[in-house]
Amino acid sequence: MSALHPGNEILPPRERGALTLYLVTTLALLLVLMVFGLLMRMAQGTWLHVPPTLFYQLMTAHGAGMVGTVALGGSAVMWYFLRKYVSLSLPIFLTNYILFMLGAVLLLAATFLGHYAGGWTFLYPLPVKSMGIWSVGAAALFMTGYLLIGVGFLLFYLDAMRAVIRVYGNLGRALGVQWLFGGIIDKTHPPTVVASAMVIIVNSLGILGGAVVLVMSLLNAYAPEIVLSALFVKNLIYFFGHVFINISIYMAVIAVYELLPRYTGRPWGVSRPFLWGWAASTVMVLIVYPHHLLMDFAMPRWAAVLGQIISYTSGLPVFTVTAYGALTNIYRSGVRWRLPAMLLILSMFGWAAGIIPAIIDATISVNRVMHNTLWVPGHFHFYLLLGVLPMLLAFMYHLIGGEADRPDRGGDRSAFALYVLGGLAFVLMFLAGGHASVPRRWAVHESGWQFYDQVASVAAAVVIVAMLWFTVRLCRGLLHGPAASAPSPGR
């Protein structure tokens, strides 16, 4: 059976310094994002009086905060078991970071000083046309921390990038596609490597992308003459946002393939599926994301059919090669049903049913109808509450589990069944919401609407009560935990 903490994981004082930072801000800022959603669904079922305009200013703080922050997390999942096979740069990792919290300051400076309520998508011209909400340089400052978040990021992957080929030659031998149509795999080729390709191809494009359409965007905010193509910049923002939350699952799902052989003592082998897999979804991601826009009746006819079509598979290929890999490499294995194990399972189902409600909303017929109701925010919680997070709690769980495999506690136990219970509560009132036209984005529901957000509002705190006992757990783990020293691992 495979150690479950190798000698080449053992951090040094310093990596494990700035690995614990992430963590510790990963836990801290998703409790704080959670109580933001918790406060909108009591406002939303009459519970808590809170203004509109605070409202809007919480769900852009919720969503813009919500996206990063898994993506910070997952960034954390991939740097740790990535500099096992190639050599990664500490002081980006942590340039990475300060970038991070720079431009999270500026966002919430932005909207509980500046008052900033446009939403995480910024669509022009909305930031710079308020009504008088908010100021132009309210807007800018938003925008700009999205840049800083965005460029920490992008120097992340290029490290990334750099090292990776330094081993592997090039990208495209990383991602395995020399094996896709023949030859003989080579069998000890890392599943991590394999997807740390596809997200370093896929999210440096992204958030390129992202770049050119915020800057053009500042320069309207202090330019107003300079006008800009309203679908244009539509289509940069949702192909930004899009790619930038799905690189965030691919990031953590390398804790699936990592840690569950571990406790299934069965390895996780690349094999043809596998590579076509990623593959596939690597082109897949990057042109999917048209199914944000099936209501914009002015975008070419072409890319609403491609956005249809593609909606329907994109999600599959990666998700298929994982969760049957999963299951067979649980089945019949003897697996030491600990708590990070059974949290990689629990990710595997949040992701498979996030999965259907977000095909179900890109079939055009239905989107006309349910796309700006609560369906939308269903199927998004659902995969991020119940697949995503699951992944960063199990990798937080297995670094402090300690080389002697201490137990469980019996309270990790029951704040994991009160995280399922109450987290499939919450996105199902979601979906019900949805499926009865409940519409997405209002602040003040009528009351025929109100028994989902009442019911929402308690399985809220519920998750939130699990999540804060995960917090303090996990950072007491964290914070005390050995500081061994070894050399940094490479190959």
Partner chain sequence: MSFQDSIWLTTLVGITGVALVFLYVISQSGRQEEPSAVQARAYALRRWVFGGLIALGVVVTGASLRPFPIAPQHTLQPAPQVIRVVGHQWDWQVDSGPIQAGIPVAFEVTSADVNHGFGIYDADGHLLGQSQAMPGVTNRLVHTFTQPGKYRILCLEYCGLAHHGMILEFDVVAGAEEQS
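To test you: the structure above is the form predicted on its own. What is the structure of the form predicted in complex with the partner chain?
Just this one chain is shown here; partners and other molecules are left out.
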């Protein structure tokens, strides 16, 4: 099926190997980290005895690990599609992988050997003030792990920046700003290049912010005389954290633009609203982070107002450009509902629906009673578990090609159904917990809250069963050489 697997996406063997490394690692990490999540949920529901020290280690590893892993998977998606238009360096792509793995080892060692449990947000001064639960060395190890991972991604973006500039002149032209106010849009300008330009601009800045705050924190860890301002550090951390996790979505969504049209048979080109959506997102993702500091009343009032208003407006491109565009692309298209298409539309639903509780929580008066309750993991698991992960899974199912023209295996469809139902139930239990004012990040839950925890545990187990199926299928497909690189015989 050349329409599904065009020739310019066939990878030379070494590139294929690198991509397989990224994807198999992503799958394996997701599965393990989901099990960590299940253990936490069962502990909260009193179905499992997990001492609080271990709970908070699991929480730290799960948060840092998941954020890193979806970024790893997202960068594989971006690399795979962007390399059709610009020439990306394979050594840099591999360097990013190696630094990621080294960083991951440090994070795991810091957490499970050094007992570091300061949370993935390493909010100053908790990493250096644990009351003796972990050492400053363990905290420094954790932050060094972050630095390695950040350096890897920064190299990846710098290489992409170099490659994009070589072809398009500058990042602005790649983003399409020359067509915002008029002019005839080049309809062949790839959405992938637009999205990649945004990602490069935003996440380079995000990672630089992260590097600054990590170095500041490391300095302070060993030279406490260098006192930091907790409020300033919190600003930097949430700037970095918000950008980094959001960019994972913007990298993975490239799979929607590239793949959905192939299954519907309808092109999805750039348009002025599309370009406006991405240009606006470029700015908004960078300045929206004060919505994490609405309960820090010492922040200037304009920052809180900005946080609320930009949170509202950042929803617009998602609703009116990407999700709306996907629905238009599918509507009466005679789409063939193979697994990649099903996963892609699920991802659009998860993203669009998941930002509803997110946007509502960015309202200051709502935040007053929802901030740091389970409402927060409720909304972000919604668009990560049911949004970003399906994008990554769709990409991989597409790559292994098995679902393209052969009837889906019954198992794939059952796993999909389990994933959707389990995932929805799981995130709704978090949101229900938020409605009931259950605090987030509590190792021990009061008896009135445990019902949600127990339902969520069952739901999480269902998700994990589905994920196990996906992982086995996808790993076998990826390792056996997908249709994308070797057209199956007889066609």
